[in-house]
Amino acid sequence: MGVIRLGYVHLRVTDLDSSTEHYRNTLGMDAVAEEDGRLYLKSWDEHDHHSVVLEEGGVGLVKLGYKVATPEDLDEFEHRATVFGARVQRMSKGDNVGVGDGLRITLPSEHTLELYNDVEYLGNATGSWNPDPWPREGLRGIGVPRLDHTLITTADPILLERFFSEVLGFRAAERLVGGPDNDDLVGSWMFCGEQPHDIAFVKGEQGKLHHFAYHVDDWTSLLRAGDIFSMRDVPIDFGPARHGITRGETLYFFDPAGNRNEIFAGGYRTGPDFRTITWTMDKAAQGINYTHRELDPDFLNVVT
């Protein structure tokens, strides 16, 4: 039983055409469906129906979707979430294009989280028989291979960490603490598989998105992404740089609506025996931007 990974991020954007240009031609995602002012996209090395949904009309996060291992997991997670006190409802096949029955939970942070197992399988761009390492017809723009993680904000990181731990079985890879006795949780980076984090959250406004990230192969791929952003006048937030937290290599930027994206590489392997790493607020700048050991306050304050 368990949550497998982040499956999709559903966003609001101010202008669907300009955002489509960004996600298709700069990031290199493929459009797989469109209806009712929404565009569904997937990256070339993703197999399920979609991983990003763009919805015209505003800015910010609509909901997150996480895939679970079995249909029976939905019953168990429904029970656990109800006992925890979260607001829970069932979702039906067709509520989301390409996605089957599932569970919709309102998190303590006021974000909407959807859990599902059944999803339409489209396959990746290289197939499963003697595949090439990347598509022969080439990649558009960066050619991001897959969605990686997301970071959201919450007024009560301790409560949200409890929810992900007690209800969904996530574990904290790293924690950022503050206060006179270092007992105030400022942020938590949590995993459900073997990567450094599948979701993270920091103290802030309820219901907001800080960023969501795509995985790329390595530092060279990340530097190439930076070149493409410069060529296409994409606003860069910071990077290329290295995080101390997660040890990941990073480059943050904004889509045309102002939603923050990230290109992420590297990091370490987690697992059932991984021991949580702790950072203190006096080292927060180094934890977030290890390369330069300084942090623009707007990096944490700008959310959508």
Ligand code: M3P
The other form holds:
Amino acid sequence: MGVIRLGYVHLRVTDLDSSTEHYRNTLGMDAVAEEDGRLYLKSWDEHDHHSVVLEEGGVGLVKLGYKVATPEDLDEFEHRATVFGARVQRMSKGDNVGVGDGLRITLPSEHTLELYNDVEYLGNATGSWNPDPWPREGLRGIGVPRLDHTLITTADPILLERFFSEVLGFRAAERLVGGPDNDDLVGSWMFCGEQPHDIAFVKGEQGKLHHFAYHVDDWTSLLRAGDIFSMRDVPIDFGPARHGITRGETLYFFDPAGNRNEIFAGGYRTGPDFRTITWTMDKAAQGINYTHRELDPDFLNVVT
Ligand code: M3P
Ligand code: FE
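Show the form predicted in complex with this ligand, please, because up to now only the form predicted alone has appeared in this conversation.
Up next: the whole complex, starting with the chain shown before.
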């Protein structure tokens, strides 16, 4: 029962060709379908039909998809989201290539969130019979194995945290608080499984994307990703560095449209008995960039 993971990020990009080059050849994702001007891509260790969709025209998010454990979850989440006062519609099989019926919810932050259980299974690149540890035919560019999380912005983090908690059963791993009494919520990092976060949000403009992240194995992979970005002139935001929040290792960069991506490694394990960690604004720079303890204001201001 419940939400399993981030399934897909559907993005707008200014130029489909240059972004296709970035997501296919620099990150190493595979194109699995192209329909109505949308390109559907999948990372090598993902099993479901796709995890990134590129659509030409503008920047930022079209929508996020999270996979739920059972079809019955959709009925329960529809009920709870309606009681919460969110706008909920049913989405139909085929609205997204490879994805079955589901729910389309407008979050209090004005982002569109799709929930689905039925999705075409393609399998990963190494199969499920005596698999190799990685594809023996090799990987392109970084060869990202899978998506990890998204970070979005909202005018009302308390309301969005309530939504993810009360409607979708997420829990906060870490909270960033400010104000004289430390009771103003600036950001929340929430999980549905055992990762430190599956979704996070910070206070900001409604409906915007701060970044979405891919998981890689370790610090060495992160450094190698940095080498590939340098070879290919990919703009770097910051990193490689350590996050205080989530304890992950990070490298932020931009796709050709200016959408921020992250490569993320490490992080601790959570679970239903995990006790929320709190960061205060006077330590926010350390929380986000533990290594350098300073933040470029553009890191907080640039969203798409
Ligand atoms: C992460 C993370 C911001 C913090 C970002 C932190 C935008 O990306 O994965 O923990 O303030
Ligand atoms: Fe992140």
